[in-house]
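The chain that follows stands alone, in the form predicted alone, written as structure tokens.
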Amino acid sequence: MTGVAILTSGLGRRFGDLEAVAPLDLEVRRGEVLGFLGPNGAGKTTCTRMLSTLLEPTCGSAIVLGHDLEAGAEAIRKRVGVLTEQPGLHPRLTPREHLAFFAGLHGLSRPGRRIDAQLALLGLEEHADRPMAGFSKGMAQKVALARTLLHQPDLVFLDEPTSGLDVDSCRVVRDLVLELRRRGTTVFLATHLMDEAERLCDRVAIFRHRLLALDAPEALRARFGGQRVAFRLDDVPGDLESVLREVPWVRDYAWQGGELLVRVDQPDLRTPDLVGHLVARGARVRQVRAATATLEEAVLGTLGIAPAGDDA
């Protein structure tokens, strides 16, 4: 268990007749960033709340940082940090007062230096002694992150940490996740943003009430997203869409970075035929290469959702 941060066995949660989380078997390695990726309403928050001891499961068990989820709940809470989607900050407190209050809850002695370090890490020094009532969502999220990391947890749960934030605040959050990984902190990142998962995560769990797939992003792209073929064309038929619809094994296409990306059944077998078809319809093909599917395609394929523009 020394290399495992979270190990669940049949962990699940029902709300009456609704099965929010089907019995889940999951292993999260120490020091990794695990993306827990799925659509809104998929049960990601319920999983996060169970694993961080905020919500009791209705079945199964889990070991978190070497402690049983039920018997060792207090020990777990001392070693984890939780950022909820709605952090619940008090508007009359300043960031410094807020962190001092939570330092007391964690039993930190002489926390002043640690509070200053967290304020500096998130660029809050100039706002440290201002009431939070007028803070933007991005500023409030930074305070919530500082609170989450104040006691230097070994495991951090982040539930949709960039939801609704501006570009600069998103960058701060993402940089912080990368810094946590560098320090060896385990991060459980619940998100529905595929770009965020691709940038930050060592592995990605695709989840919709149950675990559908778990692997590194590049492996998921190869395994579930299929293959696309990238063409550079000097001459493009004016009726390109009609030309491609003539081919039954072409699934969809898109332009990206000056290339025509075509998703094809059995690309190794069909690509020469597609080149011949394009040339016969007036295209001048300058370059052809295999193009790996995007993580979005992999996730949509795993969830059984057809990509936009796919009429099949």
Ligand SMILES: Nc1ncnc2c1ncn2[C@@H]1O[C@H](COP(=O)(O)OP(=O)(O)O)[C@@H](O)[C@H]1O
Contents of the next structure:
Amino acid sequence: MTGVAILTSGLGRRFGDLEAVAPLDLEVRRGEVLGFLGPNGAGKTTCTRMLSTLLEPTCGSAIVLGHDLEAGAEAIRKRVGVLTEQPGLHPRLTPREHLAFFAGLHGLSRPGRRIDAQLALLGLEEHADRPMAGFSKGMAQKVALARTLLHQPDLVFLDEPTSGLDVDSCRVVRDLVLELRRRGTTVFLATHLMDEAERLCDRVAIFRHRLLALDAPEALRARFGGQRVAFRLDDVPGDLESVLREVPWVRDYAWQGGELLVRVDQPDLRTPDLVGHLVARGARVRQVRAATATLEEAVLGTLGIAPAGDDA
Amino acid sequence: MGWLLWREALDLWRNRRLFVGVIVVPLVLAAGMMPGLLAIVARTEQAVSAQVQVMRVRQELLGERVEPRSQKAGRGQAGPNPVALLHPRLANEPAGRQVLWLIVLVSLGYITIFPLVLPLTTAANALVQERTEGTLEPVLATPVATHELLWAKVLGASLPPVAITWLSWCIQLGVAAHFLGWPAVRDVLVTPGWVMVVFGGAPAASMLVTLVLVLLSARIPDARAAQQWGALVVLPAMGLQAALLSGAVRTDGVLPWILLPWLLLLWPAYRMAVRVFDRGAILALRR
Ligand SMILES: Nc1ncnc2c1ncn2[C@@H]1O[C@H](COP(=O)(O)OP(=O)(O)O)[C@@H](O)[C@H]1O
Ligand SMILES: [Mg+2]
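I would like to compare: after the form predicted alone, may I see the structure of the form predicted together with the ligand?
Now the complete complex, all chains and molecules, led by this one.
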């Protein structure tokens, strides 16, 4: 079990008729930063809550840090840190008091030094003794992060850690994730931001009620994004579908913004052949360019959400 | 548990509006009302015949507070000597002192309402904050036990009202002793019935009201609305209590029975609240 931080089998949650999380099989390795990427309402928070023992699953089970989700819930809570979607701060308490309170709940003895260290790490010393009522979203999130990491958890859940933050606070949060990664802390990062997942994560799970893909960001891009060639055509062959299907190395195609996007395996090598083929079938090629897909496009493609544009 | 209570206390202390409403105003009322009335009545005592005064003070005080029906019932019985109804010993007191006794007893009856009303405010406030700020979820993510969490909520919301009730009671006994003499006050007011009501009934009622609010807030997402429903639940109990304690209904021997319903309801309410507060369930209650 040493290499595995989270292992779920058929873990799922329904709310009435809504299947927020379909039975999920997922493995998170120790020490990795796993991005849990999906649009709003995908069930990321639900999943995070189940894995951090805050919400009972309606089916399946999971082992977290070697403990069963149900039988070992308390042991799990001791070793995980959860940054909830809402910071959940007490407006009338100061950051220092808030941290002291959570240190107490975790049973840390003499937490003063740790609290100071956390406050310093996040640059909160100046505000440490002011009630948090008027704090900006960024400051609040920093306090919440300090609270999450106070007891030095082995596994950290971050639910949308940068949503709604200003650029500077975003950078602080992301640097902190990278720091956790260096230290070997396992991070479960739920986010709807592709670029965040791509930059911070060792592996990314693409999730929308069910797990759609799980791989390293580069691998995902190669697999789903592929390399695409964009054509502007004047005369489109009526049987474009079969025209393209004649070519074995064309993977698929789509219309987007008046352009024909064709996914091929090795565009450098294949583009001249592809142009020749289209011309031979009666298309007039006005413009050709290479279109590299972002992970965002890859995700949208996987989720079956048509990218903006028209399907000719 | 200690930390949870510390947080609740700090929160109450820093919340000026709540602090004034729950601590300062009731204390001022308790400390000011009875001595004020007693002083006024004691000075005008000679002016009017005592028997008439008893009726007038009684009407003025009870007319505002007691529900019409119980008031009527009270009047029916009040014919000969209403004060004697409150405590048999008082029938032998001189008329002037009977007026003072009436005021003392009504004021004491009044503070027994504190443990019913004040927790409505403290509990609703705590629950509203849990909801609007989302403070419960990070706490649930720590190794605290569900029952600790619930106890901290219940104690945090009911201890201040209970403390205020006890303090008010002591103040009023002191004031009463000043005007009527300690031996008489001891005989009439420091009885097993009264002690049970104040030291057993107040905590029981306070905790029950808090538990009811916790349960209501699970059903009703808006904690303010839950507070209003809670008030509805408390209102009949308050009416009954006021009627009993102000003498509209005979109290001798009845007093301890006021406690019984609270004590009987406390355990089931606690069991239900534990289930509501359980991790895994409480966050599913949203919306
Ligand atoms: N407590 C709840 N009761 C009912 N429905 C819920 C509850 N929590 C979440 N949902 C629903 O489950 C779905 C997934 O929600 P959530 O996990 O919050 O998604 P995400 O975090 O990915 O935005 C949504 O449709 C949401 O409305
Ligand atoms: Mg979410």
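By rigid core we mean the largest C-alpha set that fits within 1.5 Å across both forms. Everything quoted here is computed from the prediction, not taken from an experiment. Numbering follows the first chain given and starts at 1.
When two forms of a protein are overlaid on their rigid core, residues whose CA moves 2 Å or more are considered shifted, and L278 is one of them between these two forms. Core-aligned CA deviation for V250 between these two forms: 2 Å or greater. Core-superposed comparison between these two forms: the C-alpha position of E32 differs by less than 2 Å.
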